[in-house]
Structures are given as C-alpha cells and as structure tokens.
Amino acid sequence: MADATPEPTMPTDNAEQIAEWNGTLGQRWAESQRETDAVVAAFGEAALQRAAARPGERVIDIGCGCGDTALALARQVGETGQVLGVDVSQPMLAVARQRAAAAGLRQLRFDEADASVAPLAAGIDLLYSRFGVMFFADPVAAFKHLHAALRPGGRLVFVCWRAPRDNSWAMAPLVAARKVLGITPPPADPLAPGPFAFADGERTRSILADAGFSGIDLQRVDAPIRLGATAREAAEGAVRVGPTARLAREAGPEHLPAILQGIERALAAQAASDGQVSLGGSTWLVSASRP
C-alpha cells in the first residue's frame, strides 16, 4: 500500500501486506525516504500536475508512504483545504508526521489504515496516489469503496508501473541477482496484487469502469531513473529497497557480497561516461472522475 517502488511477489492478502509494511520492509523504506522519493519524483510530479489540487479542496493521498506527495498536496490546497494521508505502514507514517510537523502544515494529517476498506469521509474532491493502489486484494471492490468517498464530479488521479520489461531500472539489478543465485523464477501472475498489477492498461480501465468511474484516461509517462553516481552505489541501493532487496533478504546475508558484485558488474556496463547509472522507468498516469 505504501507509496513505493516495486517489491515483487507481494502477498495477496491485505493482512499479510500490512504485516510486511510494518516489519523490516517498512523500516527500510522509512530509513531510505530521501532516496526512494528521488527515484519516483518525476512520476509523482506528473500526477500532481494532472490532479491540479486547488485551494480549499479536500484530498486523500492513498498509500502516502513517508508523506512526500501529501506535503505537496497540502501546500496546494492551502490553509482552507484538508489533506489526509492514508497508509498501513507505521514506520513510514512516523516519518510523514515528522515532516508535516516540521513544515507547519496544519491542514495535513495522517491515518494508519487500509484505504481499500477503512471508513472515509464523504464529499472528497480528489483521490490521489503515487504507486499506492496496485496492492489491493480485490481492486474492483477497493475502487468502489474509494468512489463512494468522492463528491459528484470529484477526481481520481494515480500513477502506477507499466510492465516489468518497460522498467529496466527495477529489472536489470533483479536479473543480475538472479543470475548470481542461479534462480529461474516461475512465470508471475500478471493479475495478482503487486507493483505491476495495473501494467495492462485495458484491465485498469475495466476495473475503474466496473467501480463506477467515468472519464477514464491513461497516459504513458516515461522518465530515466537515476540509481547512483557509480555502479557500486546503484547496486547498494538496489539491495536496500525494491525488487532486488526482497531477493537479497530471502537469499540470506551470506550471499550478499556476490549479489552486490554481480549487480555492480551488470550496471557498470550500462553506466554513462561519468560513471552514473540511470535506467528507464515507465508508468501509466491514470485519471478518472465520479459522474
């Protein structure tokens, strides 16, 4: 649920996901807030521009994570508006609350909750999410629930990942780590909850239509993602958070040096002349409204 870059093979039960985001996984994301926000900043900014929150509006940020976009939304709606950031991760919400307090944004608050089922206020102007809606166990039911919170004419805007093959920033380190470990994963279920659950644009349209939304629009947004100033830095980041981090945790600390070396070698081959590593990221920018 948390605003996040991908962790693959997420559990399909919401209770399991909540436990994951309140354990080591959530703590790592909280500790890496600046780095992870930088990775997805371009996509979140594109969604903020599409959402165009206005002074006085009431907004919910779904899967708000460490609060980066909730802070931006609060500034946009001003003191006459209200922003609620919702997430299941206690560690990430602790960071979000600290940031909001430091910024003095009284119009912003946070709730620890699963937005797909938690009671939500009615009459909301805008539902927003940066990579926070792809983990719903029952996406149609979840979006029906969110739809009910919107006022007539209210807007939904979110950004989600396109297919793994279009996101080399996430897959290149993972493929390198699998090669080191000699792992050939079974084919993934493209419909299962997880970071790439909405990669199929037509499926995403169908989910939103079944949930009662209209004016559904999907725009492809691509941007390079900077992984590190060097291949080694990029490799170290990959094993902290993201898809490769899960694999590294499951493999055990004894395999970490070899995994790092394998990823560094693979990314060095794709580095720029100054050593920096930036690879492609690809998303859907999705917007819809309540009739």
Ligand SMILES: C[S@@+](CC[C@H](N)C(=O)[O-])C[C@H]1O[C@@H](n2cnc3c(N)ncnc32)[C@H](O)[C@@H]1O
Contents of the next structure:
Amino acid sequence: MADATPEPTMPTDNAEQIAEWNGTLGQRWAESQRETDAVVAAFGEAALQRAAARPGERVIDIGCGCGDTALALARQVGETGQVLGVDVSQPMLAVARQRAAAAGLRQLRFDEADASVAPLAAGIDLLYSRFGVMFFADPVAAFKHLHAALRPGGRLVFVCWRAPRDNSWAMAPLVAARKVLGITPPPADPLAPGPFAFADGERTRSILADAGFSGIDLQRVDAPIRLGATAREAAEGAVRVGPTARLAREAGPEHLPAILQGIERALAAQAASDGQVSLGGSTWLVSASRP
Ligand SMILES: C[S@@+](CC[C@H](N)C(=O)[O-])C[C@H]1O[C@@H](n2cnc3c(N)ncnc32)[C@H](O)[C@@H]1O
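Now the other one: the form predicted together with the ligand, given that the block above is the form predicted alone.
What follows is the entire complex, opening with the chain shown before.
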C-alpha cells in the first residue's frame, strides 16, 4: 500500500511567511522587541561594522522588523543619507515607526512590502539585513531583485544563522519542550524558508553567485546568547519568541506549564554559578558586492 504521508512541499511564494509575520509570530516579536534586540545585538553589530555605512549613503534594511538596525544605519548615514526599512510585518513595522519618530530621524522611513518583489529605488549603496533574508521562497530570484537595486560597486551585508546543532540557544529549549510533549519531529527540510535556511554556507554562496553578486565572503561569527538571569526567565523567553515558541503555541495552552517546567529544568543544568543562562549562538556574516 502506498504511504499516505504527504511529501513536504516547498512554498512557491512568500504568502505563508507574510501571514506568519502578520499573525501571532509578528505580534510576539513586536511585544518582545527590547528582549529580542538584546539577544541578537552582537550579531547585528558585527554586520553593521562590516557594512561600515558612511554619511550620505542610501541603504535598505531588508526584513528590518522592529527597526533596531535601521535606526543604527540612519544615524550612520546622517541627514544627507537615506535608509529604507522594508518588511512584511505590520505589527513589527508599527514598532519601528514609533521608534523612528521618537528618535526624530527624518532620513529613515519604512515600507510594508515583500523585499523580494517590491519595486525598489535604484542606485542603492548598501543592502543590509540582520536575520531578515532567510524567508524567501525563491532566494535566487529574490537576491537578483535586490542586486538590481544596488549601484555598481554597491555592497550587500547580512547575518544569518548557521545550523541548528551549532545554536544551542535555540535547540536546548526546543529539545526539552519536545521531550515534555513526547514528540520526535520528522526530519525538517533544511532548505525550507525559515531561520536556518542559509545555514549551508556553500548553498548561500551559490545563491548569491547565481543572483549576480561577486566578492562573496562568509565568516563564522559565534557569540554566547544570554537567555535570562534565571533558568525560569530563559524558559519564559523561549516560549515567547523563537523555534520553541511555535511548538508551544501549536501544543496548546494546557501544555504550557509542563513545557516551561521541562525547559527550566534543562536550562538550569546549563546555568552559570550565578544562575544566568547563556547558550551558544552561531552565524554567518555574509558580504558581497555588485560588480
Ligand atoms: C527574524 S526577523 C528579524 C527582524 C529584524 N531584522 C531584527 O533583527 O530584529 C525576520 C524579519 O524578516 C521579515 N520578512 C520575512 N520575509 C520577508 C520578505 N519577503 N520581505 C521583507 N521582510 C520579510 C519578517 O517580517 C521579520 O521582520
């Protein structure tokens, strides 16, 4: 008899991601902006340093989310420059716009748009992204589109996650939650749009080459990620945002207390002597340019 389990299919457009980032996922990110920014700050900073935006430059922050790095870029390019943050998530863009207004940065604006297809101004000096480029259904087409926005000599700099096994900040809580729920997940498609879609450095390199970029460089950047002052705080963060949050949502609220307890126990075993929980984070810092 034929196996009735449907084969996982790759999405043909970004509709599913756009719905996710406008649903509970985007809402949670918007609500947790401060905590999330703190968690990924070191990686975004490494990419900002590599990008070295200069006064007067025109920059696009792809998948800018709640605007943290777009604000930083706007300060770097100054009043003679321009920064456009592009994102599909209404709740996250609402936070970004509030922050930009509070900072009085007139050189910064935001567009709600799918960066892989939206009309973009030409002659851009820098395309930047902190964890915002791994969600395209067709990455080569998306990067071709982005490449066309760059001026000749313009640069691309982004940071993306390396493999889950190198990111214990994400996997330790997830494994603990799965254990509580008694779940053995089916093997995931490592190429499917999502946080780890660019984990394979060679694939990322070939996507960018196929899209027309040159001078492609990938550097591994690892840093500990502080999940909380206590294992309990770290567990609460894990079920709010990130891979474990989705599992917890899908399991239903009746399982949340047990999931939290299971994660807390697992993380307590890895806590420092003062109770703080910091686990490993591993990324690729990717840079390239338009010839
Ligand atoms: C992991 S979050 C990172 C947000 C932000 N860059 C940060 O570091 O806080 C990924 C972001 O990519 C955005 N995104 C996903 N697909 C997108 C697309 N096709 N076009 C523009 N933004 C997209 C999401 O809405 C989300 O804000």
